[in-house]
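Next comes just one chain, in structure tokens: the form predicted alone.
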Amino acid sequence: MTQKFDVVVIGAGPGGYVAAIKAAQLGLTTACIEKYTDKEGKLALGGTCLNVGCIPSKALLDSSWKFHEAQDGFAIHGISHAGVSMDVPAMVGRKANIVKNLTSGVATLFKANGVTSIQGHGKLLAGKKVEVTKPDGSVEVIEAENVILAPGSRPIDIPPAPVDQKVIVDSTGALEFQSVPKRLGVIGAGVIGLELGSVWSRLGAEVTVLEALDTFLMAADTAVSKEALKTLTKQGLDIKLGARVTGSKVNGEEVVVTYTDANGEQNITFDKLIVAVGRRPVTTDLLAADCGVTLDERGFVHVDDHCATTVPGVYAIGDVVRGMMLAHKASEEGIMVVERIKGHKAQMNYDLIPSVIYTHPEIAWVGKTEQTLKAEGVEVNVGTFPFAASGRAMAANDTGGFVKVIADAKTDRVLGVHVIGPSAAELVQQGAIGMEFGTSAEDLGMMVFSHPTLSEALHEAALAVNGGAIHIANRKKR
């Protein structure tokens, strides 16, 4: 007898699981599909943030800064020591651990909340069915009231450094790593270059980044772009932009590099090289001919903005789809598109999704950067904190970076909120809050903030916007 659900999920990411738990939650028959497995073999849930991505970068980022503040930033604390090590295996145990125990998570949830967890390859066939291949071959059908397509993505190949998980690995492979590296090279300066790369450097590695870009970090504000290259290059990290990668030659245990720049034909010889040059949606086989699904012209399931597919009844969300590729993301479009399958009239404010990398300082933002406002003609009003300024800052040695707020200049309603330094990620989350009731930099430079407090910062860029800063001398309006 053919199993019927009102909801299947193909994909236990991010997206897919939290679709497939709160699709139980409002009472609907769920079930979720899902092929990965870990190293020995199990299912595992949680996607590519859980297991390979997210999480465990996390980890890593962690006990490398960790390691490096042992290093270089307990002595002005007044802590001696005679020498610290890491123990590298030990860290990769560690971030193994962590995954494992909220991939496991994951599966706990499933059960508590009723959910169906089916192993397999999903496909999307006509009239809403999901053909389901499982791992001994054998192959199910079963149907669905409604489908929710949310694959994920993989790391892009590229061909002039064909990955082969040994001296050349992509993200996945980096989290992996026994030993560090002496020399390491880096394709890519977006988000998880930039993070692996910080993570090894910390170690020890000597680390090339290699963009092909003229410009860096080219989504963030271009004052927090300009600072994060300054602080990351005094970190260690060579960052080339303009490199344009041509070709690589693995030669033992070591490859060669070869690039383009400003001055022509360069070669680079790394013991490890990681390419780091963005993800691609996974589509592969997840669509018979016939499911009158389709996709736009980059490879993405096309989606309206309610991510309802070209089929009624049919969904798309997280990085199968357009927009950012962000967990966060795929985990509210997820819960959209449940509460509207429930008839609510859920929606999602695209233009408030917050971005992160989680390097030291981190470097977060929610909203429009200056320069994009100005190109759009929209006048605005910027008010700027540092960190130097800051009193927590100061007693956490933790000083670099700054706060800043951006507002219309006739409305002063918030428009950006862009942080580098530290706890960045949760001050944008403050102003994210805000931006969604429509704050004005004058209503949060009226709110009441605890003291000492990196929040603070927060509240004193928000009074700089007019002028008002108490603990920095304010610029003169022109």
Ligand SMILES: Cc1cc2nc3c(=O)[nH]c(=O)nc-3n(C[C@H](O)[C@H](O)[C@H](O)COP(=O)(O)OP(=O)(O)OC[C@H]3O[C@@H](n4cnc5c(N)ncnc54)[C@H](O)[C@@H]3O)c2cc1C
Given for the second form:
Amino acid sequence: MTQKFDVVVIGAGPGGYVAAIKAAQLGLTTACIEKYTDKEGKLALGGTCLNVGCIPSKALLDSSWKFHEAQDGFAIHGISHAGVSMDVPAMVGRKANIVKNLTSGVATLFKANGVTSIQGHGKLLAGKKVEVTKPDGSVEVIEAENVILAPGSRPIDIPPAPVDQKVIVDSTGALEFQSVPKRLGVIGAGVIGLELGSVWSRLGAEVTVLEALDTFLMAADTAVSKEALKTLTKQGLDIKLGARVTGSKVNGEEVVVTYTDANGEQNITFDKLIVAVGRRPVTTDLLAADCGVTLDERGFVHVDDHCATTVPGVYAIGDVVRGMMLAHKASEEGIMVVERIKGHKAQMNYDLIPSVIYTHPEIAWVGKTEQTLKAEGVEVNVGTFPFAASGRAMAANDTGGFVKVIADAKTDRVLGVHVIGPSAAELVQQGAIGMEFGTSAEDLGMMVFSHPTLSEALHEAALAVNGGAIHIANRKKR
Ligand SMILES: Cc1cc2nc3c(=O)[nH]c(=O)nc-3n(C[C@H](O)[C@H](O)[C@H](O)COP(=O)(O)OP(=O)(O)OC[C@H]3O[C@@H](n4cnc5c(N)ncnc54)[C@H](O)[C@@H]3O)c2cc1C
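What I would like now is the form predicted in complex with the ligand, since the data block earlier showed the form predicted alone; can you produce it?
Every chain and every other molecule in the complex is listed next, the one we just looked at coming first.
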């Protein structure tokens, strides 16, 4: 007999697994189809995020930062030690254990919530039927009242640097190095390139980042991107802007990369090369020709503001649809879709999705940049507070960067919070909460912040918007 569910989800990444759990919580019979298997050949839920993305990269970022601190950051605290050594396989092994815990945790959550987990490749057929090809090759068709497509994305390949996962790797390969490459090249100065470049640089690699664009971190506020470029360069990342890779040649254990920049053609040799030029939606064998779901001109599944596709009852969420490729965006879309399936009027505020780059210092922002607002003709007041003036940051010996709050000059409503510095990701979230509730800079300034905290920098930046900062001289006078 054909199985039938209220909701069938294809893909168990942060979009799909969260949607499946939410659907089950709301009393809908739910199945989630996933094909990804770990190195042992076992079904691994959690998608890119848990297996080869957010979590493993942060595990290595944290381990490598601890190594860096142990090497160079303790003396100022009056702590000396005989010497620090590293064990890369142990670091990578720790990361693998975290991944295993989290992915098996999703399986446990599925059981606890009554989600039916199905291993296999899912394909949408006409009439909201889903064909599942199981690992043994057998095929089953299941029926659904609603289908949620959440197949995610994968790294973009570029012809000048074909990935072999030995010398030329993508982000997944870069999480698996068993020793520190002496000379590491990274193509792409985006989030993933900077995070992975930072990991291996802290562990001792000479890192060169080749970025085709002339502008560094284009999406960030210019004040933040300038500070980031200065700091990361000081840390040893050689970031070459306007450097377009045109070819590569693997010679045994090394690769010679050819690129062009303002000075013409250049060659540079690396022991490993990471290709991190972006990701593209996964739609291979996902949609039967007559299923009715359409793709846009860039290959993303075409959806409206509520993630509904062109077929009633079929939705798509996460990296496979327009917008930022972020785990939290995927999850919230999943929740919105399920709430709407249940008949609730859920919607998502796409203007307030925070972005974070987990370098050190962290870089994070929510809302619009000063440049975008000015280009839109919005008059703004800006308040900035440097961590160099924060007692908590001084105590932690982590004083690089600043908080910048941008508010509408007429209404004082906060339109952007931009942070580069310690715990930027957490601070920006506080800004996002305020902005969701339409906070003004004055509101933030009138709140009581614990002392001493890094959050006080957000408080002071909000006060500075209207010339009221206490712990720095105000540029704007009241
Ligand atoms: C190195 C790295 C670091 C990152 N760091 C961050 C970060 O710090 N913060 C952040 O927000 N984002 C980060 N991201 C991005 C984040 O991982 C993605 O935005 C997020 O995982 C997208 O979620 P998703 O559910 O749309 O898709 P995915 O997580 O890609 O999951 C899709 C799942 O669907 C499965 N699938 C695909 N097709 C089928 C099919 N036909 N049948 C069955 N199963 C299928 C896949 O196997 C996969 O498991 C990072 C990404 C990378 C690569």
